[in-house]
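Here we start with a single chain on its own, the form predicted on its own, put down as structure tokens.
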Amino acid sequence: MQKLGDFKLPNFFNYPPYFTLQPVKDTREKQIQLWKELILDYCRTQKIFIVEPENFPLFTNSGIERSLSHEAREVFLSALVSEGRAEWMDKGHRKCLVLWHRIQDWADLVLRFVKDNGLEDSVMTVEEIRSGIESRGTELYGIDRTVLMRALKLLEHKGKLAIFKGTSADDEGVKFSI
């Protein structure tokens, strides 16, 4: 099995036709599903949140001398966008925010983190949640700030916490009330 860094690639990655958009509807749907799963799995295991389609390592297999076309890259990422698993960050589709967990799932992870660490009535900075000692070894460690803020705002809307502004983005705080 081929690897990309420490990531094990699926068998289809070495099958040249999967690097070309398939014309038959059923085959294309299967191809799109395989690529969606691969993109999400790779991003999750490598903690990648922002994908630049033209520079994303999964979209090229030098071993079989194949690369996805620009159209194929956009089709596969747009399929994730249509399912709420990604969002284009610009009109030109040069950057894509990949949500290997949906925002609600990230919010649930924050709540679990708070409860597991006994922080129910505590105050933390956003940066502590992203990179503090308590978050090491959890999926929250290294989370993209935009994704975390959206999860926190969802929890704020549900009355689970309050976000307060500091003098800079680095000292935005969160007061949990769970």
Second form
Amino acid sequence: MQKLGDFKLPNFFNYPPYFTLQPVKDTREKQIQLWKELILDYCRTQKIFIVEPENFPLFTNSGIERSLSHEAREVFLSALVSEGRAEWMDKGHRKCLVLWHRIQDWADLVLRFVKDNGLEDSVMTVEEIRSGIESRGTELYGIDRTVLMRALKLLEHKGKLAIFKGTSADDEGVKFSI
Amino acid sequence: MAGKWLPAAELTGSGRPVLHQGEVECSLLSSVDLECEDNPSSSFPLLKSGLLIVTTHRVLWIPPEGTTAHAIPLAAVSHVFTSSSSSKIKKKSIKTMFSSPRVRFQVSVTSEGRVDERGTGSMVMTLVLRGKNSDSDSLLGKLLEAWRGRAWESGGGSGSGKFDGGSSSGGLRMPVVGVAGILRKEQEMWESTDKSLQDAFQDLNALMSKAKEMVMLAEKMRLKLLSGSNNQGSVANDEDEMGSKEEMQDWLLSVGIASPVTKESAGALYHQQLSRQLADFVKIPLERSGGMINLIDVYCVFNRARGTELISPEDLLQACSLWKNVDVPVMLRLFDSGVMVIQNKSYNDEQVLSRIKSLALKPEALRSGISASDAAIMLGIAPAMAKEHLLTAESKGLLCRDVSPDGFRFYVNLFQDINLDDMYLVKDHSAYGAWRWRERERERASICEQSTKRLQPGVNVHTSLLMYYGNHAELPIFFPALETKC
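Given the form predicted on its own above, produce the structure of the same protein in the form predicted in complex with the partner chain.
Now the complete complex, all chains and molecules, led by this one.
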């Protein structure tokens, strides 16, 4: 089985037409579906949040010497964007934020993390949630800051916590009240 | 029944007359009535508004329905009433000025009243021109020219069909006796061939008038080749020679249209008649190319066969587009890409598609796809058309494309075989399974190659395979194949 890093690639990754944007409607729809799934799978296992379309290892297969065209890269990522599984981070579409968990799912993960660690009424910094001892081994470890802030804001909106400015300028604190 | 009075004329499948050897069309006119002047009350049938064709041998009349045609051999015509006499009739009264122009001629008939060159009696036939712009003078001129040309008499020894019953050859010739005779005959033949070649190339006009003889010459050469290959069948085992002979025959055959429809002879009926002639002509090239042929190829072949009477691409296109209105077995087809082809009406896309699919499932094609030229070779058609077929197969979801620096290739469509819920699942008895199998073979081959290069002799290739695949459950099934591979 072919691998990209420690990611196990499916068989069709060696199928040359997989790397050419198909013009026939039905075939193209299936192709887009397969690419969406593969991108999400790859990002999930590799903990990749930001994809640069022109510089994404998954879009090239050196084994069969095939690489997606610029147009195809844009089409596949845009398909994820239109489903709410990704967001373009700039107008030029040079960076794409991939949400292999939706923001709502990330918020649920934060809640479970808080409950599992008995932190219902404690205060934590955002940085602690991302890389603290408690989060080690959970999906929250190494989470993209933008994604985490969006999840926390959603929870704040629901009254589950309060975000406040910390003493140092670059970190914010979170007061849970579940 | 007109058949009782007039000999019948054969028609081709698309309603064109079947011409005798050496016969050439001179003039075509539509909406012409054929009347018999002497016995209007008799049982001579009403032949109303048909297509009239004057050839060098006959006057043909084809009814509008185009089922059975009638012919008056020019040999049976004993007199043609010239324009002065017909204009005298015109001047007789005002009434006749408004009536349709007529052309009259006298034919020999047998005692039963049947038109025949050996007949003793006579009868006056009248052609009534009902068409709007029909020019009776020009028709009369053409008729007179053809009649006075007496082409049916100078068959050149090749015979002119039914009129002389094939008994003309050898009538007036000097007897050929002994070696001297043979030599003289040979000499004569060379001289006459040489002369006709020289005459033909003197100037373009002469070439045009010699075109018919050139066609006959080609026909003769073909027959000679045919008989030659029969006689020396035991000696000429050389396949190359046979092949070149066949090719030569094809070339000579393709010279073939003795009486091309021209604007001059057909006038307003030009495109309609051209369309019918083309429909008859494309049958053989179509058969040879499997039921579909490129319009450009037809243009070349058709014009080559017409010799000097070349047609323009527009004329060809117009002739093809007229097929919609006529009952002919061929049709013009326009592909999405704009490529135009001629195909049999019975032509079936499904058949080609299933052939393409089986091509795409061949081991070689599974591994590296098929290009338009691969398909062209395997289907025996032109690459441009093979590409059209591949694109059709793609649009039906049979194939999908691979565009890379290596070129534009097609693979069998595996997308529908891939399971979205489990991307790693491959069903063995699907195209996907077959493809994966070939893919594995390729991988194994490259590993074997690397191993034999890198490893010292004696080191087991299996070890490196195990390193590559890990302890994968599928590995054992590779071993038998491996023993033979490496």
